[in-house]
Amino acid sequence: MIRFVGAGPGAVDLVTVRGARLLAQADLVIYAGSLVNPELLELTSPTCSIMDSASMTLEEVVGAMEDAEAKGWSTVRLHTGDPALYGAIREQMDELDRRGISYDVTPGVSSLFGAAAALGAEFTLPGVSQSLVVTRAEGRTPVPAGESLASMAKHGCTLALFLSTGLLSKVEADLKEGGVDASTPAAIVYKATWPDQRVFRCTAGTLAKTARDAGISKTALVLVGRFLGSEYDRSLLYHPGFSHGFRLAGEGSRAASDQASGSAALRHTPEMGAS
């Protein structure tokens, strides 16, 4: 069996429960040795062996993986944050299934997140924007059609930028074109949750001097949006004036104290969704 593990964004203690047994258990862990923190091999076993996958091809990764089911070994194919966004996991997949060998993956933080709790921000505001995009600029590796960085700026929603840190003048340009003004929040988060980490708040036309000055060419996340300022709306989650399926608009005072009395039924209902 493979086993997909996602890292976590560095930090060795934000690594799931699940994917912490699983590298304890395994006889084979296939690292993002680039990306992930060394840190986390110290919870595997003495006899496991490591392979460091920053010089590997896919065809050698998927070979290692083979060679490992033959023996009847446990595998662990550790990635980078969530192993779904910017894995390349969806091609080691088809070859393990073309070669009949099961996985599974186990999910992870992302540094997306690491990087929100970095600023003490939260992406989504009320009056601010509902929504996340989750992209890159244009690069080396090009984006499909209708996915230019400049297309989703032009939404008005939160963007979080993966592997763009070395692009910087370019998004800078592509943001401007997307409609995105100059002087919109932005931050760089370095190393999100790593003992290192750095956080370099800045504006959307400041981007690449705040990389440049602070010497941040990769490793880092680029977030841009008018959820780092200081203006929105207050929610309606937890609004006197706001009805839902567990309270009434004007119920506020009573929950609150039907609650602290020790009230079962509403201290253990969840809470819905509002803004």
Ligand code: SAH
Given for the second form:
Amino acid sequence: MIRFVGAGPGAVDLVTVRGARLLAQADLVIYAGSLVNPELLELTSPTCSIMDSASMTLEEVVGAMEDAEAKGWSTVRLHTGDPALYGAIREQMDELDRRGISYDVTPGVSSLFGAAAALGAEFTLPGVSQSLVVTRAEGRTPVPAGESLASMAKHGCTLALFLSTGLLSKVEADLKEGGVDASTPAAIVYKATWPDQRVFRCTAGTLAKTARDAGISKTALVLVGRFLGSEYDRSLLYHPGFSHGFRLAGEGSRAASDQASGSAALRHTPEMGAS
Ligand code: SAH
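Starting from the form predicted alone shown above, please give the structure in the form predicted in complex with S-adenosyl-L-homocysteine.
Full assembly next; the chain just shown is listed first.
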């Protein structure tokens, strides 16, 4: 059985409890050496075999899995963050299907959320952005037609760019083409949650210079949008004048909220949920 496991963004204690258990039980761990924190390998048993996939091809990775399977071993394929984002797991799963080898996936904390935590930011601010676009700039890996950064930027929502730190001049041009003002707040988060994490706040027009000055060209996420600004609406969910399935707006609190917001009491809309 092959266990695909999300390693989390970097900090060793951000792997899930299940992921840590699978690592402890593994006979073979194949880890994505360029990004996974090697300290996670200390969670394995002394007899566990370790392979770094950074220099391996898909065929070699799946071949090693097949060999381990023939020995009755338990294999962990350890991917950075969550394996479902830029993890190239689909091609491994399809190859395992072809060879009749079973597998499952244990999710991980994506660096996307490590970066939000580092910034103390919320991607989905009321009145600012209720959508998050996770994408990348086009480099050696093409981006499908219809997903150009300029077209994504046109939505004006929160943008998170993976794998793009070496392409920031192009990113700036694409954002401009997409109507993003050069003064729009932005940030570069390098090695989110690692001990040497660094956070750079800048604007959509100063991304390239910021990365250049800091000497950063990889292992960073680029975040762009007014969610990094100071203005937003308070949430209805915790508004004293707003009733929902778990809380009734009280008369007293309604008066307080009217006073605070200067608006009429807020209406309950059934589709608004708690999370
Ligand atoms: N599956 C991973 C992403 C792998 S793609 C995840 O969910 O996070 C590799 C890219 O992810 C890097 O080029 C960088 O853009 C980003 N990345 C991975 N770890 C990071 C970290 N700790 N801090 C900032 N960006 C990171």
